[in-house]
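Starting off, we have a lone chain in the form predicted on its own, written out as structure tokens.
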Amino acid sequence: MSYQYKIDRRAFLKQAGVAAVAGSMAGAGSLKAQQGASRGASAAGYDFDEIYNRIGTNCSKWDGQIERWGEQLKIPMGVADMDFRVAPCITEALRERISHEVYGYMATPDSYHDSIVNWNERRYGTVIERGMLLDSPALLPGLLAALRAFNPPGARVVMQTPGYNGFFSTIRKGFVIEENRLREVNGVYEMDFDDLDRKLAQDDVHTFILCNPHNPVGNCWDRATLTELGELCNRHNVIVLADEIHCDFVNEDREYVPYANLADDLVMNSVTFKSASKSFNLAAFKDAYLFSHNPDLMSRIRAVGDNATINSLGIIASQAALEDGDDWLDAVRVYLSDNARYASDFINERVPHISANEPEGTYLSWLNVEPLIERLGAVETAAAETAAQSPDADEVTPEAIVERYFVENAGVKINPGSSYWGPGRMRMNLGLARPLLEEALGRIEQAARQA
């Protein structure tokens, strides 16, 4: 197959069936976000407004979704990765390594782990000693190893919903999901500690999965909330497994508080999971890590099996990112923060039957589509389609009807909230160039008005 990784913006928009002047539908109006649009577009010399073609590269976000939905899909906003060129330091490091044309077994250099240690201390004041670290090919395999280390088969694992759907499939590999539902108050999510207290008190609960920043609702949990959570878990002898893979994406005026920076008694009852893959868009390379200040917890994880095989080129890419990628990340964070503000303002001001939060962290927008579900009769349609299919098929949800409606009527793909146990909600990925975001939102507005 011949790969073409970059074509000009106008050619790509024409190929995708998008108007040549992207944003022609979305650019008008008096949105507050317009005043500071694309501040990060040329920050530090990076052009995040560039339309960078990923079609034809076996890309899950583009090729995979076009294969599923067909040519009617123009702008996919589902899979949580970014469409920007990676930091130049990553490309340079990979080119240097690839120029040596032997790719045999590679030992993990100390400098790779040093880059992890230095990154966490430099960016967040988190002190990690080398012996605390364990490599993992991705976050979820590391999480599964921890679940197997701390839970007997069939144990309940507490997680908060709406929540990352990868947790569901991981927990089900031998364990049972115990749901602690987040409470929504005036469009803002908060932890339900009374319910959590009851769930943690059960005899067969040994672990709790924390997501911070939270995928998909976008909360960055503050120190007081994390402390109250940790004290509850300590009281019930439940270990905290903290997924902090989105930690480098925190929007303006918000703060990411590492669980490992809390009081010592809470930190000693926790394991943290991280990776450069989300921050620098390196998911294809399969490199992640976990750590704990409690050596007993780490030894128990190591005892369940070999979890340390990671991708050699991923080591090169991640180390380059963590050592020299600060300025690129700082610029992309500004850009994504502007995207989040622009999207929430646009939807709340101009799109009927939908409202949006402005996430505190991540680059994911969590949309309330309950009025649109009612407008489309999606509950009835979903029930009828479920009844008409075979009993062993997955249930059709109202949110899946909304997903299909936007693909067919707007050419835009966003994820159904039912995938995250979020009824009446949808998840939208904002990690794309502003011209495409403007075009997508304009298409969504037109489709919503036609509903």
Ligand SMILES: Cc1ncc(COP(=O)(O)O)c(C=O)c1O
Second form
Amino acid sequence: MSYQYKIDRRAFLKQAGVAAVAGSMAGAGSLKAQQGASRGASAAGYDFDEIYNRIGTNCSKWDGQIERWGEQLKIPMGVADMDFRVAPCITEALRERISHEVYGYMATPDSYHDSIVNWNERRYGTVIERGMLLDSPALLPGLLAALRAFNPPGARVVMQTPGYNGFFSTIRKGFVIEENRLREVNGVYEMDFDDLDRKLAQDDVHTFILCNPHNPVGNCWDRATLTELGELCNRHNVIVLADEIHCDFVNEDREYVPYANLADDLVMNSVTFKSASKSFNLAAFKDAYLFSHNPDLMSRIRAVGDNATINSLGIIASQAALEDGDDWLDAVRVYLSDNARYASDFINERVPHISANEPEGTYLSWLNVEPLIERLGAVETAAAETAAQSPDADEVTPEAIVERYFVENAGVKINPGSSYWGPGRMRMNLGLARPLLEEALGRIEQAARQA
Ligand SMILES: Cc1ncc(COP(=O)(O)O)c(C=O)c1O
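Same protein, the form predicted in complex with the ligand this time rather than the form predicted on its own?
Following is the full complex, with the preceding chain placed first.
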């Protein structure tokens, strides 16, 4: 491992004030989620409250952001992974494998594919036959293969915005983004089917990307919505590409409905993309999969995709997770739900100029910072900074001004909504230990009060 940042871990955390956090947040006692603070932390014997230091491992979330912002950054809440140790079954399986010290070419064992098939059937009642399944080195390369299989170069690809920025960059590799904006009604996002109908009707639209649960707005789409969407896509002969990578994180009061569990005619017009990478925090391994009940769609993807080889250690990690990780996942889900409730209560009760919705799925919170943008004069600052920089540089957005404000004044990094085409919004990652979350929210509160 190359230790790019020579930061002393203990000193760093001490400086961040993390060690003292438990006492410093005593005033948060009125918050509703406080009571359930450690449901997931202790119920199954996993210590998610542990602050597990990732600095010095070249991780994008901590090291990458410290490189960008310097040591003023104390708590990064941007990149969508979690700070917890993985499920013990994963570490055990990897330990066993690395005790054998040869890493030559390997085949993908049937047991890996069986673990995917069994997981989907056991947890969600989704039946995947082995022949319908294709490996993919991470989710986005699989999605790109599907776009290439179903679209001529330059075709429009419909996606919903605000939307995951990885879709933007993937579509742009040869295609054009056609935006179907989600409608926000009283703080709740819903699909705009009239607009979607118009977008899907265009001659050069052949594919629609669905994100369920939705990154970044956090919606977990219900069966009626998915059915209406699917019928519209079928009517226009547009194939649904369902990214369900966040499906294992859904609040206790919501249900994840796999696209592949809808009516047959809808399922036959779709491809689903999944991975154990979000659920078990294995993104670095680069292993994902896709499947469709429609053999024609699968053979068209096979013809263009380079999906033959996936990461061998990732196969071992994912298989262990899918075979033996249920307990850990169920515990971390409870913990993350509590984090989400705690964060939205805290922000809505105590932080001026920002409001938060509790996400229905994902561990990402989507914040409304419009009043803060106004308060900071961020629109004017962004315009002035854009005018002062070279014309080919990316536009500075008001949300980027808010991002910088929180890094500089709170030591906390949250992502600008503009990265997801969500003006006036910020995305906050809640996949971290509760003491750090409390620390971050306290810092955000203070900074917002000073604005
Ligand atoms: C909706 C969604 N799809 C795909 C990805 C990326 O998946 P991968 O790293 O497997 O390409 C992410 C990562 O944040 C995501 O949120």
